[in-house]
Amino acid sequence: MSADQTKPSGRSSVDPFVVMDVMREANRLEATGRSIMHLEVGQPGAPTPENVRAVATEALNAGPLAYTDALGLPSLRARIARYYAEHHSVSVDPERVVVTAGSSAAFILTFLACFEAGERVAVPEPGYPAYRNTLRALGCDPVSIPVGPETGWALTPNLIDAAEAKHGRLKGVLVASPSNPTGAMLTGPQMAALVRHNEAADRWFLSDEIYHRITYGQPDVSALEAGDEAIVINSFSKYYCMTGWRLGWAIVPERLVRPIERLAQNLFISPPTLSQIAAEQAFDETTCLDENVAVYAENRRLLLEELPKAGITSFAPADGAFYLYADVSHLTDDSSAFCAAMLEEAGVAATPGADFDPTHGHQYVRFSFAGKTEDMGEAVRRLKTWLGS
């Protein structure tokens, strides 16, 4: 068989998730003995709560861990539904809850259930790169809609209509609040306006809410507060400090439950059983988890105060999540080269904005402040020296 006949598929030729490349290089340098401050990857520095780990240990020692239902353990689905009643005052039928192998699997399942190959789906730019890359890998056509300071870094109905007029019929719209990389958040009226607008246009509306409960003075708003037709995706990775447990969930309209179940049965069999058993306990650990958010808040305060002294002065809102999206256009016109030099020369790992915005991201850098406060302080000290401030 010739090499031409066995070449990789076209759908595999998506852009890399650059933050993972940065993390790999940072880890390589660390393995050589270098001291690296990790402000690149979006994962909590705090451990999974002790009680969650204790539940997992007990389950692991109790015997075999079998497959669960494809949609997840009934008890966990019920507990997730109860979370929406407690935190958002919204009634959710547990049957509409889909437990997944991380939010990544939730995106794959909902994209497959909602969109045919070739259909257009609007995503914000800057935004999480896996949105557009996953859609492309599945044969869909992501339509990037630029957002910036003039719109509070958020999609608006007018921007969506303009994109449809330019590109053609949109089958869906995806938003994130809090956003990665900007930390921008939608208010209740803004979210409701988007939900109503897309329902009227007969579009699927997907709301990425994986950074919920990590906010700084502004309440997190679920799209479910505006109606049952929205698709909501969340995760145990961020607030619950369970990144490596690979567990997430989706809330979907009733008519999508069985189609997604069929897809999940074939693509994933079931979510990780041990992670599901442990995750149920996570909802009762808000005291220690909110203490983590207080650390993020202090890290955010420190960086907003000290980075300007290093010459980095302009940021997106950072109302939620644990990122600062910084304008470095006065320092470079190539954020990828800038980040590579910062890692090699200063020992500070950060993610170039081009990962989140191929058009304007060369002017931006994303700093993650999910780690230890002392590491944030050391990172700023190094940047001041490196930038000659």
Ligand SMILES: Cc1ncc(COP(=O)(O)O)c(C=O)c1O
The other form holds:
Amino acid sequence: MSADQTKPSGRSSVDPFVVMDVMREANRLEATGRSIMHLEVGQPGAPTPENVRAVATEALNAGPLAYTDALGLPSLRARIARYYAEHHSVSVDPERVVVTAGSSAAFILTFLACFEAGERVAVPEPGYPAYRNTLRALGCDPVSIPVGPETGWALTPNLIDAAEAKHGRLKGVLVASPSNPTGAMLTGPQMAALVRHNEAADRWFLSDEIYHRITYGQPDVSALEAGDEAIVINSFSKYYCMTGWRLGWAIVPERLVRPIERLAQNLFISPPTLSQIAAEQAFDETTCLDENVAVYAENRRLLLEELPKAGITSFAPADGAFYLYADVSHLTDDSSAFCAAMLEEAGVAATPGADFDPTHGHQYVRFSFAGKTEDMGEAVRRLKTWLGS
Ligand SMILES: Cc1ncc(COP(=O)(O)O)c(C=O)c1O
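Now show me the form predicted in complex with the named molecule, since the one above was the form predicted alone.
Next comes the full complex, this chain leading.
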């Protein structure tokens, strides 16, 4: 077979995840002895709660860690369903809970179960880049809808209608609240309006709720509060500090359960067993996990107070998650070069906006404040010197 015939497929030619490249460069500099403040990584600095690790250790020693049901351990599915009753006053049948290898696998499974190749799915821009890249890899057609300060950084029914008029029939809409990178959150009425609007248009509505419980005053509304038709995706990665355990979940309408089960059986066999056993404990660790959120809140306060003194003054709302999406258009028209120089010259790593928004992201930088408060203070000190303010 010639190299021409065995070239990589077109659908594998998705964009790289730039934050990973920034991380690699930051780590390389650190390995040479440089001190680097990590405001690029979108993961908690705090360890997985001790009791969760203890449950995992016990299970590891007891072994064997066999496959579980493709949809997950029944006890974990029931515990996740109970979380919706406790936190959102919503009744969810455990049969509708799908446990997955991180929310990333939940996106693959739900996209495959909902969309044919070639169908259009709307995603907000700026937004988490893997939405469009995963959709593309699966042969779907992501349609980016720009959101910004004028719309409160949120998708609205009007914006969806306008996108459909411009691009043609949309088969699905995906939102994230709180959003990565902006931290913007949908209110109850905004969420309900989106659920109703998409239901009326016979469109799948997917709500990424992976930053739930990391909020700074505004309630984290679940799309399930507006009915059973929404597809909700969540994860143990962020609030629960379990990124590397690779565990997430989806709540899906009943008619999707069996199709997703068939896909999950074939694509993944089962989610990671050890992580599933440990994750059940995570729901009982809210006291220590809320202490992490208090640290993020303090980091957020510090950055919002101090970054303007360094000359970075304009931010998306940051009502939830642990990111500040900053407008740096008065400082650069190329935030990738700006971030590269900031890393090299000031030793502060942050992510250029182009990762999240190919159209306007060159004027934005995302700062993650999931790390230590003292690192935030040091980062700001360095930026003040670097920017000469
Ligand atoms: C908005 C959003 N959704 C989904 C994910 C994927 O997370 P995981 O696969 O670890 O659950 C991330 C990770 O950063 C994210 O920011």
